[in-house]
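Take a look at this one chain, the form predicted on its own, written out in structure tokens.
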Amino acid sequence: MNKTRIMVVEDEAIVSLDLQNRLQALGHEVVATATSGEAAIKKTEEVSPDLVLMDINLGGNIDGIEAAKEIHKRFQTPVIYLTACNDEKTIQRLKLTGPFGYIIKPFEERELHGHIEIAIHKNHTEKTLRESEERYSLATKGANDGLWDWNLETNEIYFSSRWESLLGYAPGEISQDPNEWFNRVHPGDRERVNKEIAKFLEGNSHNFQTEYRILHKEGNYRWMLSRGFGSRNPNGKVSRIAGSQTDITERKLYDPLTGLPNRALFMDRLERLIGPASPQKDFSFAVLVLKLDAFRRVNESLGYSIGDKLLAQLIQRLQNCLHQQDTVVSLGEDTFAVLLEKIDSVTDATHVANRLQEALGHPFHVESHEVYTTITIGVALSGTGYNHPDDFLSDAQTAMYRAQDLDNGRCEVFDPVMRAQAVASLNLETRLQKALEREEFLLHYQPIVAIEDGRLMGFEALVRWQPQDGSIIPPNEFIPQAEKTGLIVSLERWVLWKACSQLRTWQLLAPDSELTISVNFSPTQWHQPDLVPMLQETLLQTGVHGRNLKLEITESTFLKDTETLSLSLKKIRDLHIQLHMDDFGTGYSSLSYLRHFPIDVLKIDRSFVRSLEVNSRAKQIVKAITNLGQNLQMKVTAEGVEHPEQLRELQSLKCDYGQGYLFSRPLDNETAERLVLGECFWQKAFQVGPALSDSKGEGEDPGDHGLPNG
């Protein structure tokens, strides 16, 4: 253990030379000695004494109390006092100097050990607290953060001067009171920031952090992040919570890949424009909402990379087209939201959707790749009369979105039509995700026949939706939003469900007979990554084999990532199920899909068979597709057979199999159960004699659609 190093200041040589021996005696070391105040004061500062024992009365112009006081200020080094002065008057004075000892002479050794022992821990304590306050000062003056300490207890806050700064105010300016925080807390957050202090103070998280807008010395709101922990009292309740605040708004308002700012940016420009303060009374102003049509692809095909670099100059030449008060703010991956500020009438911001829309048609050159996009835009005007800007943007997206559903690259401007079908949208999407969960859907199914002699061959499953009224909805009311939302999929997947176990109870029926079920599948659930495993547990839990399960596929799914398409295809085939290309001939590139894709099956498309009798041209376009099954060693089924004439027709053309209102409507599961124990409907088609007086002229009733066209 080191040595207590002690300078004696003592002006009387025999007392001091008897202070040395003691202190030697009980193992401290003496450094240095002094006779006077001025002496004690030079000494410490050159020898560094761990500890004085400083005599009151001292020869010099200054005593002893005079010195300690010095040597406490500029060195903090510990003083002991040893005297026989016991008045009142110096007791006072000794109090202003903080002291860490007082010994009355005479005393005995053991007095001073431990009045020596009691200083040096009472020092050592002092300078570790007095080190860790610097380093507090220091890092509150260094901090880009503001601090803050709240004592829950007496309800007093410290707000560091950053802290301050942050709002825009000096140091000293804001009270020591929580309210000069909360109460600038953004009437939009104050419930939210609140409650996540209770769920703290409750024990529920084991530190408080928050994201809120405050309001600004200028009157603007900015973005704060705000982090603290706390300590807690004997009895477990938070006493105090100290933390930071930070300045998030450049995060919270810019979008970080392209710099633009964001939608809570815009949201806020909106506000002002719209609220009752605003200076844009003597003109009007629109929003646009920019949808970048097939930019994922970009993303897909090219990689992140390239995309960025389009975005890039995409960007820039969206700004190139706009005047400098006006906002371009990006919404998502694809999608831009533009604010112009000053325009006389809904002419100015259609010209400047097609000024947009004309600087965005010419190819970008990014690296080697030359590459084309178009935006499909949608405007909402101030003079319909808004009061919110959520309803200000949303109604600009409806724009955009009916847009979209004409086609990729228009303009649409807003009308109060259009707000009436999206709520209706909506409310069918709600419809909808009740209807999977109550399983208010139904199948029927119907007949699939061999042309040649009208022998029952399968079923195609089509779905029916009936509400808790008992109503029947036909897939095209339905089907479309379905697809638009994503539900699609789960509806597809209980429609196969439900038509393989149908299939397994009529084969356990007619265990001798081949029957198929044929199933509509919507290029969503094609490219779904669980695609075929969803298909093997099928086949497995309901005891159908693979070879009496159709797939229909329709040209559209080809469209979209082909590679990992034709993957998934070739496990499908694995599975033994069999490929309908659905629609056949109404594409640009079927046949390209018959090089590359493992089909089985070509569906004439029923616009082609209306018009068989009748049409020449219609003929050999049948009459060529067949043509090609047969030499591809592919079967060939023939949609909508309605009349006589057609099935004679697609009798002599060889084709294989046919599914039309001549030979039944979509069936109950009861009705399609006595087809399967060999029940017929359709025997007189078959028979060379005058049309069916039932089915001559039937047009196709849109009820019968599959999923998605049946």
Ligand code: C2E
Second form
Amino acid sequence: MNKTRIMVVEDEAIVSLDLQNRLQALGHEVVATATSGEAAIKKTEEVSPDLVLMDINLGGNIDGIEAAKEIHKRFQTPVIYLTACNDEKTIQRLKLTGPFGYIIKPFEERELHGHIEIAIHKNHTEKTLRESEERYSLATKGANDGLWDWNLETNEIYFSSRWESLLGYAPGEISQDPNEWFNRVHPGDRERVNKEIAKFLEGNSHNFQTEYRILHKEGNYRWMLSRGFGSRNPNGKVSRIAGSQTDITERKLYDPLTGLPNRALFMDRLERLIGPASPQKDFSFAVLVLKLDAFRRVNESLGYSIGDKLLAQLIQRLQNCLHQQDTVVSLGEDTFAVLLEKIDSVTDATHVANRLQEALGHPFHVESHEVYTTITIGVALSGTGYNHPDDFLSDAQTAMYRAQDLDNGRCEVFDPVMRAQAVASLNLETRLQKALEREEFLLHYQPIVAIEDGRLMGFEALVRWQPQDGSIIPPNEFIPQAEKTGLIVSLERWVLWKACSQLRTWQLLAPDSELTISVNFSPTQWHQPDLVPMLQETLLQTGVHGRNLKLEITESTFLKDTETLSLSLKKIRDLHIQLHMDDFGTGYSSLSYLRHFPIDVLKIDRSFVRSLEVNSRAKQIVKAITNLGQNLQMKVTAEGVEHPEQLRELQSLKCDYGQGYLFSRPLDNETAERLVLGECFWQKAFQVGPALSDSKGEGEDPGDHGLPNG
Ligand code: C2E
Ligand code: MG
Ligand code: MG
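Having seen the form predicted on its own, could you now give me the structure of the form predicted in complex with the ligand?
Complete assembly follows, chain above in first position.
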């Protein structure tokens, strides 16, 4: 063990010598002696003893207590007093100097030794503590994070000055009240943060972590991450939590991929423009929502790395068209929003929109690829009385959807009628969803007949919606919405299953007939990856043969992903299911798909059939379609046959099948069953001569057989 290095301060030479001898005998080392207070201070500085033994009454200007005070202050060297004075006044004075011991002369050696040992040990402990405190204080000052220490028993909280400065406050400006913290947390985050803290207090983990926005002195919110450790008392209750708070605003508010502000920052800026302190009296602002169709295509076909490069170019072009103060944000894969500040009028906003369309309309060159995109834009303007940024953005989105409905690549400005329509369509969506769950749909069946002799060939299954109030809603009022929301897929699968089950029932009633059933499929259905197995499964479960099922396809189906579709159609062919081209002539104008896809029947749209008797152009078109069908070995069905004259024309054009009110409206299943069992409601239409005109009584609907209409 190291010897303790001691300085002896004693003005009586004999006493000093005696003490030195005794100390050496105890194994200590006397490194210095002094006889006055001044000398003691000087020698402490020179030799840095471990301990000073100090007499109180000394020669010189200052006494032992004054000297000890100075030594303790300047060098933190521990001092033990050795004195004969034990009057109350002296004791009070020396107490104030924080002595490490106090020995009344005369004393025993053992006593001296004990005091020295204790003083050295105490000094060591204090030194370690002092160093650790210094370390902590330096760390606190140097740390970029704010620190906090919450005593749950007293409910007091210590905030470091960095914690305060993160919120824009000077040291000491925030009091030690936890509410100083929690009352500043954004109202939208407060409940969650409280829950997270409560969960931590109840549970048994030692640390917790939470993110929230907190109000800065300047009135804006900053994003913070707080991490804390708790210490628990023996019964498991947390008595204290301490931790750090880090400013994560940059990370939270900017998208790392694009460097653009994210939605939270965008909303924050919008909120400030809308809010009560907004400068909007002097100027207007607008939100533009842009949809670009290129991303999805590029990501799907060329991969995400090309997609990211395209994105970078696109953002560059966008920003070149905008002012510094305008904010661009990405709302998802292919959608962006732009906040235009300081515009003077609606036309300013639409000018910017046109400029963006122009700038983004030129092709992009990404590696060796040339990429084009359409830009559809919706605009919402300030001054419409918005209170919430969400409403503002959602109106711009509604306008964008409207623009998309009208035509890709358009720009539409929001008006309140759109909002009403958007709300209505949302309500419809919810009702449709419920209707599917409750099976509120039913099928009507419209006969398809041979044009030559009126033979019943089969039926087209047409869906109706019968809500609980008993009314019947026609398909054009809900199919478009079901298509938009994707509900159409389940709905049509139900239709298919129902139609096939019905056909099976009829086949058992009339085993000799080769009746068929036609089912309409929307483009979304045709592009479902499980289409073929789903069809196989339905045929198997209902016991219907593929040759008795016809699926109606529309031209717009061929606009997308034709390779996969072509594969599915071939497999469907293998199941002997026929493909009927519905509403032929009304859609997409290229006829090339007729060569690529295995179509069996063309259904001439009723708009051409309607004008058949009055319009020779319509007649030419119908003629061209029937010829096309004959040349390509396809059959032709005419839709919407209402008048006997139309039937005659179709007969002369050698059209194969017909469907229309002249024969029958769509029928409920019971009425349709009478046809299956051999009744016929439309013989008259096929009787030539006077009988035909006889049948056409005034005001009589040619399809009216006193039967229920579809
Ligand atoms: P579509 O497939 O072209 O069906 C024929 C429509 O023409 C039916 O209307 C039918 O009632 C009507 N129609 C038949 N003959 C005549 C006629 O002589 N004159 C007139 N003016 N109309 C006639 P509906 O039942 O209202 O269906 C309308 C459309 O709804 C259908 O047109 C079809 O596109 C769609 N639809 C019906 N059911 C479904 C379905 O299950 N899935 C899908 N995706 N669409 C369906
Ligand atoms: Mg159809
Ligand atoms: Mg049709």
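C-alpha atoms forming the largest set that superposes within 1.5 Å between two forms make up the rigid core. Residue numbers count along the first chain shown, from 1. A quick note: this is a predicted structure, and the numbers were derived from the prediction, not measured.
Colleague: So, does residue 224 move by 2 Å or more at the CA between the two forms, with the core held fixed?
Modeller: The answer is yes; the displacement is at least 2 Å.
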